[in-house]
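The chain below stands alone, shown as structure tokens; this is the form predicted on its own.
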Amino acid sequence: MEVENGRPVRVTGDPENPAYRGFTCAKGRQLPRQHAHPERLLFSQKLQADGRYAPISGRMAMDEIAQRIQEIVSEHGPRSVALYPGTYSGPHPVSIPAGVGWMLGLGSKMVFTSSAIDQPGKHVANAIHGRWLGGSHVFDESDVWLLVGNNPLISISGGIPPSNPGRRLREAKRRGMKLIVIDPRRTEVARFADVYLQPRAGEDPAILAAILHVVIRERLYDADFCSKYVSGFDDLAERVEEFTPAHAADRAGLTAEEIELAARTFAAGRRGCGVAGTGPNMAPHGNLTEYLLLTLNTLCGRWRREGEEVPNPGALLPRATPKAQALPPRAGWGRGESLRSRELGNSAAGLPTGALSDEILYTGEERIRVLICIGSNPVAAWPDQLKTIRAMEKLELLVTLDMKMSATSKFADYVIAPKLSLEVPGLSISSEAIEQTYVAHGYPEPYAQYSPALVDPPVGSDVMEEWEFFYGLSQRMGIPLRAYPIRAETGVLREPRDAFEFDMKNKPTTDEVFEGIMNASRIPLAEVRCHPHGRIFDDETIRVQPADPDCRDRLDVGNTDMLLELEAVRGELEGGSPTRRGMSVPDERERFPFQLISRRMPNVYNSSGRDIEALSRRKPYNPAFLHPEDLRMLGIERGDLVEIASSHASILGIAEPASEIRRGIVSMAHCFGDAPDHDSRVREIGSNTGRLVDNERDFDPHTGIPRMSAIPVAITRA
């Protein structure tokens, strides 16, 4: 990072760094631009009587934030409070610690997140399959790998480590192995593919039971794993027996025998690993996908075996125990906290953010009437735009910690100004603790890295960090704050006993704060920070040790709810779409013949970076990718407003032609565009495909995740 006069003005890759050798991503590049961003929020704002905002002091909205919770919970209850975290704050470290403390500290339980609309299955798939405690295959030493709906050379997240996956593709690929892709659209990382199928959205489920099925009647499988380890075989073997190639290729638009390649080739690979992204998360049977791709790598038997090296041994987490045998399956729903609004409750993935709105718009007592949201921007995220806003408007209190008045901060009460990342301390530990969490998706190797701040806030600006306004909430109420750190083994949170307490008298430094939640990682922050390149500790080696002898655990492939689904899944249309009440097969296809499906854009973060020149490139909307002969035949030519109608709303977009995506497919990133008030700004701002989603009838019923890709849609000249 180069500074002049005391701000950030350039950023350049780190070629010492052992991880990631150089490589920086388009969107961290323009963090001096982020930071110098004209709409940036150098101070708090309060929504004044006239609907207009006016600065406020930090001190004086905690303050008053303080004061009206305490009243609203006084009448109705701590239920009445709910926080939402977004994706900005995860690389925080304190940040969702710290409000997760505070509201445990005030008595509610209403915590939501974006793992419940992004990629619950992952989650739930890992509950009710159990865990491998000898650890998963990596991508490096793999000879083959499978990516469903995955782009990680573009979302640098999620199947190739996010430390320079081009770099490691590339020499995945020198090395010889072998990569499968699944994806409606041929993508930057299917271009290396060696195998590739580009079926209709929402068909992964019965692609994944085609090829469980070939890898069955094939004898394919690890037998010897699986008669030590896993249970329920035969009843998967029965169920994806009518699952046959050729009725899954029928249903995909693909040939048997392309299908039929894929299943041999991922079996025959000594080490790999089968790894889905958001597209099938937010397509219907989310959890089936990622159940049934767990079931594929526990077949195949792609687990760490007894006295096999754990690559990843932890750095900043605690030192990990592998051992050669299962954590059994857990419920994945059904524990804990229950809406009141509808019959949903908390799963692994936790509460249902998919129906948040719902719980606010509630006209019952125990409804929510107070929001704060951190690194979340719910008008541009949440599925059902439309009943979002309702919900935001319906609020008593919304607060939210915002660099900008986005789209949500627009209807909040209070915005909180917070300092940015440059201008804070920084540890590598999000990106080290997802790997214990899904299956590669994280860093590989036991690296670890700690940043300074690099520079202060603005002259004369008034900004906190984010945990610090928690701190502040909690002395002004009276609530003790502590903050939990990861349990390595789960990816959950630590017992009571491993909180870090904040010291209510006398605050702490972020770095004291980090002191006390690495209190117990492999590698002490002391240490860390003795590297300022970051540095892999690899310094000692960590092996699988024997299973308990008296373990009788064993991984689930037979689960009855998801067998049970999968067999309701041959009686739907093509693409998970239920047959609807009143209409026949050909009206839904007459009246929605296209599928739109959700993607990542390579200089946009969910929904931020769009309004940074530099990233946008002069196109700061998200355009409508259709396949050209499909363009033809609406007569719609390249740059022209369309119309894009699902049976639930409309939004506007802009055709742009692609030849790599499937025709019949409309594929458009998500979390763009504002208010319908700012529809007709679309060239500026894009489209929010949100809109679209009915989060009432087309959702999971563990979850409450809502269709939020592969949704029908009719698209017109507008």
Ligand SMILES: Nc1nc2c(c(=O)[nH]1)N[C@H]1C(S)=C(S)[C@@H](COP(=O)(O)OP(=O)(O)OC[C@H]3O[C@@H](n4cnc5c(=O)[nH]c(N)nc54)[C@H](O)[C@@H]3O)O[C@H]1N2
The other form holds:
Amino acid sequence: MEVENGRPVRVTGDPENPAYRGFTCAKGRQLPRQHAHPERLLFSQKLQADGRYAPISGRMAMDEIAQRIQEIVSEHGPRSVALYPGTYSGPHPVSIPAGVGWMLGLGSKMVFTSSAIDQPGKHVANAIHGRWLGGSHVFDESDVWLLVGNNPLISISGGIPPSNPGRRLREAKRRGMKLIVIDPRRTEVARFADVYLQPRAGEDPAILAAILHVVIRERLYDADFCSKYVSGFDDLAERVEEFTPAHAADRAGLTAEEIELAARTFAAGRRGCGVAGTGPNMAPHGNLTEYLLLTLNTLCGRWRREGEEVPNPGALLPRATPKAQALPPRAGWGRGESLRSRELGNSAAGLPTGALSDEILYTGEERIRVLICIGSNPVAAWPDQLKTIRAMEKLELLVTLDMKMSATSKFADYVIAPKLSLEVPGLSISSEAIEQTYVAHGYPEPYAQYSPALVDPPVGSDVMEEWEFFYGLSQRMGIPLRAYPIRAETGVLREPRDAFEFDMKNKPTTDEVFEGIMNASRIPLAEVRCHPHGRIFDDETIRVQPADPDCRDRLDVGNTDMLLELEAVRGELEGGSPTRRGMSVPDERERFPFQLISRRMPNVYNSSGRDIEALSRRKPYNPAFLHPEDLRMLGIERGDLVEIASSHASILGIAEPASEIRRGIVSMAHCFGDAPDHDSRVREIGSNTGRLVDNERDFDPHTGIPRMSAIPVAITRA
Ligand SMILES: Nc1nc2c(c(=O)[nH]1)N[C@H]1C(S)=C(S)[C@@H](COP(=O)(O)OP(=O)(O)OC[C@H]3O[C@@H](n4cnc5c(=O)[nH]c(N)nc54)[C@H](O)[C@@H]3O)O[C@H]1N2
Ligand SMILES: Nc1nc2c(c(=O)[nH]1)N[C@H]1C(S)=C(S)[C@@H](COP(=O)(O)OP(=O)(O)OC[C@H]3O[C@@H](n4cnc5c(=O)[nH]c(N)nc54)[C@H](O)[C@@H]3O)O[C@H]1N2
Ligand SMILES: [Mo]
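The form predicted in complex with the named molecule is what I want next, because the block you gave corresponds to the form predicted on its own; please supply it.
After this comes the whole thing, all chains and molecules, with the earlier chain placed first.
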């Protein structure tokens, strides 16, 4: 990064960085513009009686907020306070630990994260299937790879390592890796696929069950691994028997041969993994999709065995102590705290964020009255936007920590102006640690980097780091602050870390807090700091140890609830039985003949980036992408305004032909638009697909995530 007059001016890739090798993403390259954005908040804001906002010093904001929370808590108890960390808590490694630490100090467990409206099925499936303590195969060593509804070349988030996914994919193809992609849109990554399936949306459980059917019928599984380490095989085999390739093909609009080819190709590899993304997790039965994928990996024995080296023994993470054995299944849901407003509770994916607006709107005792948002944007991101807005209006206190007056901040009582990424020290820990919760995510090598704060905040501004806000609240409320280490749902075993106690008299620096929370890193932070370009710390070889002699634990591929859900999927289309929306499938398909699916666009990050001109130059809105033949059939042309209606609400969209999309599908990015007052600006800000989502229908009974992809919609000219 180049600095002129104390301000960042240019970001370019670092060819000397051994993991990224010069790769950056467009959004990263525009950080200087984000930092200098005219709408960036240089002062915290307080809502005035007349509905306008006025600047307030950070200290005074913390005084007032602490006092208000104390009043509400003394009347209604700590449970009335909720915290919602979103995607921009990720780049700031201390912000979630400090926010959660403050909540626990306060005595509230009401922490809701964006994970529960992202890929909650991953957490649930990993819990009930169990985890393999030797870890998974990684992309760079594999000869087959399956992607189900993710697009890592654009999302740069999972499925292919985030450090230069394009180069890694090209190298893998050159090595002869076979890539299988299942996605209703022929995505950027699907162009590299050896086997590409373009199904109707929402049929992933049936397709994966049929792939398992073929793997079992043709005995393509790893019988030795299954006999030693797996339970539930016979129940699974019995359940998938009726999921013939012909049945799945019929529902998903594929051919049986395509599904058979995908199954045989996947099973023929020696090393590999199947990974799903947000698409199928937001479509119904996300837990089941993730569970069937883990089951497929397990049947094919795609786990590291005794004596094999682990590719990433940890850098900022503690040292791996992998073992060739299963961590037995645990409860996927029903884990402690429950909502008052709905029959939903804490699952392996945390509390049900998809239902948080109900918990705020609830009229009984113990509702949520205070919400603190860290780097998150409920009005843009939560399912059912109109209900979310009602919830924001009902809160007694809404505080956001946000760099601008986001769609949510416009409803806030206080908006705390934060320091931005280049103004604070940074660590690569969040991309490393994700390996602990998700299979085949994170860095495939022991890479780590520390970067110091590179510039000061703008002269005259009053901004703070997210953790400083929670530290300030804790001080004022007289509660100790502790940062807890990431609690691993554990991909490979690791040495434990200790919680870090903040000194509540002498405020630590961010660097001191980093030292404190990285207290058990395999590579000491001081050593990581000596390598300004980042480094792959491949100095140590750690191999998977033999299983404990008396270990009988097994991975479970026959979970009763999942097999019952699969049975229900089998029955869904039969005899015109009513869907959970109260309509038979044929009736619904007639009234709402299209399926709206989720996607990500290259130059935005959820609700961030679309206001940076260099990023949105070509299109500041989120087009409604449709197959050209569908547009012709509807009499709609490129750029026409269309109305997209679900059974719940309707939004405007701007039509854009895209021949890579399956017919009958409309593909549209989320987190665009704003509250309804701004709808007439659809050509400048796009529209909010979350408004189409009904968060009380077709929701997952365990994580609460509603149907946010594969939504039945009707499309007409507006
Ligand atoms: N319909 C539909 N809904 C979806 C999805 C979908 O595919 N379809 N995707 C879901 C997914 S996967 C997710 S993760 C959620 C995202 O949900 P959220 O995390 O709630 O939403 P974001 O838009 O990512 O919010 C980021 C906020 O951080 C602010 N920000 C930017 N930089 C900084 C910073 O440095 N510090 C601070 N404090 N704030 C900053 C931005 O201005 C923005 O308001 O949305 C979910 N919602
Ligand atoms: N450029 C950019 N990058 C991002 C983000 C962003 O907003 N922009 N957001 C970040 C966040 S918060 C996240 S969680 C990750 C997500 O990362 P990914 O999961 O890779 O997200 P997408 O690129 O949206 O890929 C989802 C794919 O699912 C497909 N799909 C939709 N419905 C279905 C279905 O029912 N079945 C199947 N098989 N496929 C379906 C869509 O066509 C799409 O190609 O990306 C992160 N990276
Ligand atoms: Mo996400």
